[in-house]
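The chain below stands alone and is given in structure tokens; this is the form predicted on its own.
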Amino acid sequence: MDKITINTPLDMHLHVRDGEMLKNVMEYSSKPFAGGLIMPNTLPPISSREEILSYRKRIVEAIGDEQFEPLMSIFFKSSYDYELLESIKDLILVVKLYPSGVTTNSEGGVLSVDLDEVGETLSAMEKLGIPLSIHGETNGSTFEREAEFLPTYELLAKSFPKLKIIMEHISDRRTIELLDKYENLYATVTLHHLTVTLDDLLGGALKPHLFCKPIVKTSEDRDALQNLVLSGHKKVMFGSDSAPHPQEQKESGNGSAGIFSAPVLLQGVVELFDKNGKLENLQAFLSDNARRIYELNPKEKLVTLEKRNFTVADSYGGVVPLFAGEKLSWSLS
């Protein structure tokens, strides 16, 4: 197959930042995708109706004439009550929960994911039908943080069985087992966790532009994630977790966590499915599963790729991308 067309591709976990960075990177998502779920961990985080509307307006201005629907979220706070959540229900797709300090700009997150702290808000979300999106890591040992969070996923899934819970950017093969154990658990998977391992990050020279949270893991974890998405599992969606930082910030003595993958996402995902002979499952991963899980009805956008070499630039908008300087075998038409 030399060409493939994706119907309405969606990126269900996307960071576009704000200010000049938003203006610099938005086009790399708005051109190839029909929509994306925008994460709320800006500075300051998006945590009110007014901030949702204001941030969405700035995103729409950065999108310009492209057909792209920004799906908004709000930063989880245990103080949110039923009335507030009801008032913003039509403005957001999810409430995003961050344990405090586990990733970029998460310091205002919850100190403890226990029912005494978060139960009232989650109960209101369950009644209103608002999904819960979670960055599922503890502040424990770097390579065990996701696995250490698994009992919390189980507690929440059992305690709120009608609440849709999205395990974001899963990276550990042990997390996969929960998908079929609880009906209300779903997951997003990134391109970098499907293709990059710890050896790529620091096996030779340290490559700061591959540093992210959750950190990339072993080849066994990568292979398990590949098997999951290539199989066409109906509870798994594509979410890039594309997270731009200026080059100087990534290459500093205190380098920021986050991989900027937006310019290479469709090319990289298509290449992965093509190499494994699983192009028939591509549409579900890139769009259909998300539309079903979130009950979305986005405006149709057909995006065609062709089998033609694409050389990834060293920088886009002052940000070093995933696969910088490498050649991919598929290009956007």
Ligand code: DOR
Second form
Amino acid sequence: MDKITINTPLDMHLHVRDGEMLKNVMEYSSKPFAGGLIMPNTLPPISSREEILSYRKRIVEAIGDEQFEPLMSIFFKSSYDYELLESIKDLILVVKLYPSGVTTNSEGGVLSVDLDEVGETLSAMEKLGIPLSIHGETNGSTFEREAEFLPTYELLAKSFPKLKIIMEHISDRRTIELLDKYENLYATVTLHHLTVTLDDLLGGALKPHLFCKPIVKTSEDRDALQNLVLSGHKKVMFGSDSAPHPQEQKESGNGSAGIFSAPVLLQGVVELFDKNGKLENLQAFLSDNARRIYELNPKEKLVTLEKRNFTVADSYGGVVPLFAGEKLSWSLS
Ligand code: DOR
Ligand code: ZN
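To complete the pair, please output the form predicted in complex with this ligand; the form predicted on its own was given just before.
Now the complete complex, all chains and molecules, led by this one.
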């Protein structure tokens, strides 16, 4: 096959920032995708009804004439009660929970993810039918952070059986086992965790543009994630975690975590499914699973790619992308 059309591709985990950066990066998502779940870890984080509305407005302005539905989120606070959540339910798709300090702009996150601290809010979300999106890492040793968080996922899944819980950007093969163990657990997977390993990040030269949280892991983890998504697993959605930072900030002595993958996402995902002879499961991963899990009904947008070499630029809008300077085998038509 040398052409493929994806029906209504969705990016269910996306950072587009604010201000000038938002204006610079939005088109790389709004052209190829029909919609995306916008993360709330701006500075300051999105944490009120007014902030959701005004942030959405700035995003819509940056989208301009493209057809792209920004699905909004709010930054989890233990102070959110039933009344507050009820008043914003129609504006958001998820509440995003960050343990404090685990990643970029997560300082206002929760100090400990235990039932004393988050139980009441989660119980209200469960009653209202608002899904919980989680950055599931501890502040432990870099390579073990996601694995150390697994008991917390289990605790939450058991304590709130009607709450949909999305394990974001899963990166460790040990996390995969939980998906089939609890009905209410779901996952997103990024393109970079499907293609990049720790050896790529620092096995040769140090590649700061491949630095992200959760950190990329071993080839065994990457292969397990590939098998999971290539199988078309119904609880797994595509969520890029595309997270732009200015080049100077990534290349400094105190480099920020985040990989800007938006310009290469569909090309990279199609290449992966094509190389593995699994194109029949591409539509489920890029759209259908998310629609079913989140009960979405997005406006149809057909996006076609063709098998034609695409050389990734060194920089887009002042940000160095994933696969900068490399050649991919699929292009957007
Ligand atoms: O690497 C990351 N960057 N991981 C995250 O969870 C957040 C993101 C960002 O906002 O830069
Ligand atoms: Zn993220």
